[in-house]
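Here we start with a single chain on its own, the form predicted on its own, put down as structure tokens.
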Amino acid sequence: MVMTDKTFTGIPLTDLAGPLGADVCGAMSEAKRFLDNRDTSQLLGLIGETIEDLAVGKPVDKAVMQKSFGGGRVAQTDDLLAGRGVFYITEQGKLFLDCTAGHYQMSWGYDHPVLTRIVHDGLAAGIVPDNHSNIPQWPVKRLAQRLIEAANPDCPELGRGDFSKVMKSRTRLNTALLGIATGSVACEAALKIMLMHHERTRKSGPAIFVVLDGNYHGTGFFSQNLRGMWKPFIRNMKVVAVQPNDGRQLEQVFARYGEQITGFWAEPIMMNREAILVETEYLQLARKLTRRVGALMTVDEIQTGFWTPEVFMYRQYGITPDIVIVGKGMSAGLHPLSGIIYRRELDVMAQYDAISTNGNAALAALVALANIELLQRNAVQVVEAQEYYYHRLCGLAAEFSGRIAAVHGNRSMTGLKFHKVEDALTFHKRCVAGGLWLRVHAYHAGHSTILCKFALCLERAVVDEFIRRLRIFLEAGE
């Protein structure tokens, strides 16, 4: 049988006016085609600017929602209508610029091109969206596969299909687990690896975790204990936090617990602790530690991951890590999917231990391999724009030295922390008003820090034009 669009109910979907409502859909359309119509250029001065000639329809309310995030409302809202690369346009009609990339996860900005068109051509060519993890449709595996080479770089043989040395080394990063959905899942399912080493290797005593102060790793149950969470609920566990950066503190911890500790965690970038930068001496002090005591060593690169050309932060600290895990940016934020890599001696996971529903995406892989593959041809250009925008940041701020306390961070990935927390906020309110959508931190004491995380399309003239209102904003409040 053939399946049409009348199949099963003889009643023809003719367009999304039926799922989406005819006013909604019109609004979209018609915003996407004033961001489509327009250049970088002509789009940069109209940032907090409300298009009054746009009919952008009615705004649909957020009633049913839950609280956490704006909902139960009644009022019109004035959340996303459409977005084109670091530009969107909100349901009332006003024009932003998004300095978070979505939220951390879309990597090449809204309605990239290249991503788009890919998945067009991918379901036309018979990529399916999702399938049983059983049956890997061939993007999931060969994402597998690019995945090792980009944790491998010294191995030039893996480019050309032979995967033979490295499946025989006992060090490298040669097993990938792809069959789960979101970053959270993929923080557990590393966390059961690590307990599982913990079991069979015998060690007394109950499973302790060095954590950095401030991490975040996630929202399921036992990730979240990492970061202080359900301590009455688990038992034979313990998570003792350290602060980041702080040599001597981390050797003194792992003197005191020794070949009790099962493993060592950490986020190149910690976004949940106002973007901290974790130093490379730092790093390669924990892998020496690790070493010495033989616990395994997890980086977590669900924000750092896919954001250099190297795809991996890891390698710019020249440590090799037991467990990477990767998410948000690796598909680009079109579809969630997540992944470990790690070495095959870990692999101790029965295969319902750690998966999703929905997370063995062929058609999410296939974008993940073109955002691999845009990353590498566009690696001079998104290195050079994150460097400039970094750079530009820092003369900013040592300009504003008697606010601004600190830029954090590296490249595009920055946090921008003022002296006071009310500066903070006040700031945080002007930037927001004026069409910049950024956000802060000041929700812990001692957090004080505006957090952007720019896309990797970034040009130049966004990052001049988005200094220049930042100054403005800082000279408003002086």
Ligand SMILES: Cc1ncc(COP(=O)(O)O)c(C=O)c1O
Second form
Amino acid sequence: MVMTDKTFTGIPLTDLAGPLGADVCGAMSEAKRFLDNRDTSQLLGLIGETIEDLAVGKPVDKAVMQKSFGGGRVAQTDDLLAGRGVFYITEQGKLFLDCTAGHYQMSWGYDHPVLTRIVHDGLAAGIVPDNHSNIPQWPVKRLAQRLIEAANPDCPELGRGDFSKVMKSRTRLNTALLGIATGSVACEAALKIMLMHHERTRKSGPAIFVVLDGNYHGTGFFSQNLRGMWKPFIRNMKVVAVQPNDGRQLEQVFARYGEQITGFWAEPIMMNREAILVETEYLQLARKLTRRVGALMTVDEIQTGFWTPEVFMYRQYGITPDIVIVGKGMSAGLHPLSGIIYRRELDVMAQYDAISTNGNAALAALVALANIELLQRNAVQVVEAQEYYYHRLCGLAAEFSGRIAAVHGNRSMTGLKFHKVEDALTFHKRCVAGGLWLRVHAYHAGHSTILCKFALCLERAVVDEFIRRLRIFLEAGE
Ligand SMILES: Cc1ncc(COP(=O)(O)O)c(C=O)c1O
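Form predicted in complex with the ligand structure, per the form predicted on its own context:
The complete assembly is shown below, putting the previous chain first.
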């Protein structure tokens, strides 16, 4: 029997209004049409405006949702209605410029035409969204190969499908685990490998992890311990936090704990700590020190991966970590998929040591493959736009040096560090009221930074308008 939409119920599901409700659904399609029918310059002119006649206009009840996510009360909500590229319209009809690529994961912005088409084509061609991990469909296996290719750019034979030399190597990243859905599980998996390595190499005493102060490696129990949580409940694991880019301190820590150190963790751009860029010399030093004491080095690329044509940002550092973690932008926000890439020697986990039902997701893997292709084909434009943005932001910061202390980050992942916390908070409020969706880091002592991570479809015209608007808000004073 071939199933139709009448199978089982006899009632065809004709449109989205059934499961979603007619009013919200109507507004959503209208908002999408509105965005689709306008070009970038028209939308830039409408940032912060309310588009009449689109709004749902009545509260969409969030009462049953968790309080820490804005739930727990009935009030006029103004969440996302529909988006396109770097723009989105809220439920109340306000047009925003999304300076964060969704939650830092929609690498190509909202509804990228190629990725959306690839999803439709993939489904039509028989690619399944997600199936049992034991029988992964071809896109997952192909993605594993593409990741290994990206990690070994000096091996042209990989592009011809010959992985034999890389597989024999003891030093190369040649193994990909894609059975995990979220970055948090990927980070936990990397930690488990490190702990198993610790046991295997019979390091004495507790497992010592050297981490960067202010790190974020997800919401797993052990990875939260890397940022100081759950301390009383965890034994035999010691976390030593060091200040990013302080080479002397790193040397002292390695001199003190030496071969007791199990591993070192870093994110190239610390998106949970004011977008601090970890410098090349620092990561090179960390690589040297970890090798010297037999510790593993993990680079968490959940934020930085798939944001540069090299795919992995660690490649800009001239180092090879032992474990690289990817997630978020890998599947451009279309469906969660995460992974870790490591040397074969570290392939020590059993299947159920690190697995998610929604890992090994074929449709997400297809999107990831398309994402890599888009990145590489558009490499010149992507880098040009990202560097233009960074350059313009630095120029603006220099103009307002009395209020802005520094520009953190690199390319399109930036932090605009204010001298004063209150100033950053007020500035953030002004930006959001004016239709610029960006984030502020001001909830930890000393944090006073506006965070942006623009999608890869960033254009010069968008950068110019963004900077023009920031300047107006800065000129308005503190
Ligand atoms: C650097 C880093 N590591 C790990 C994670 C956790 O990923 P996920 O939210 O997919 O569990 C995040 C998420 O923001 C992240 O930024």
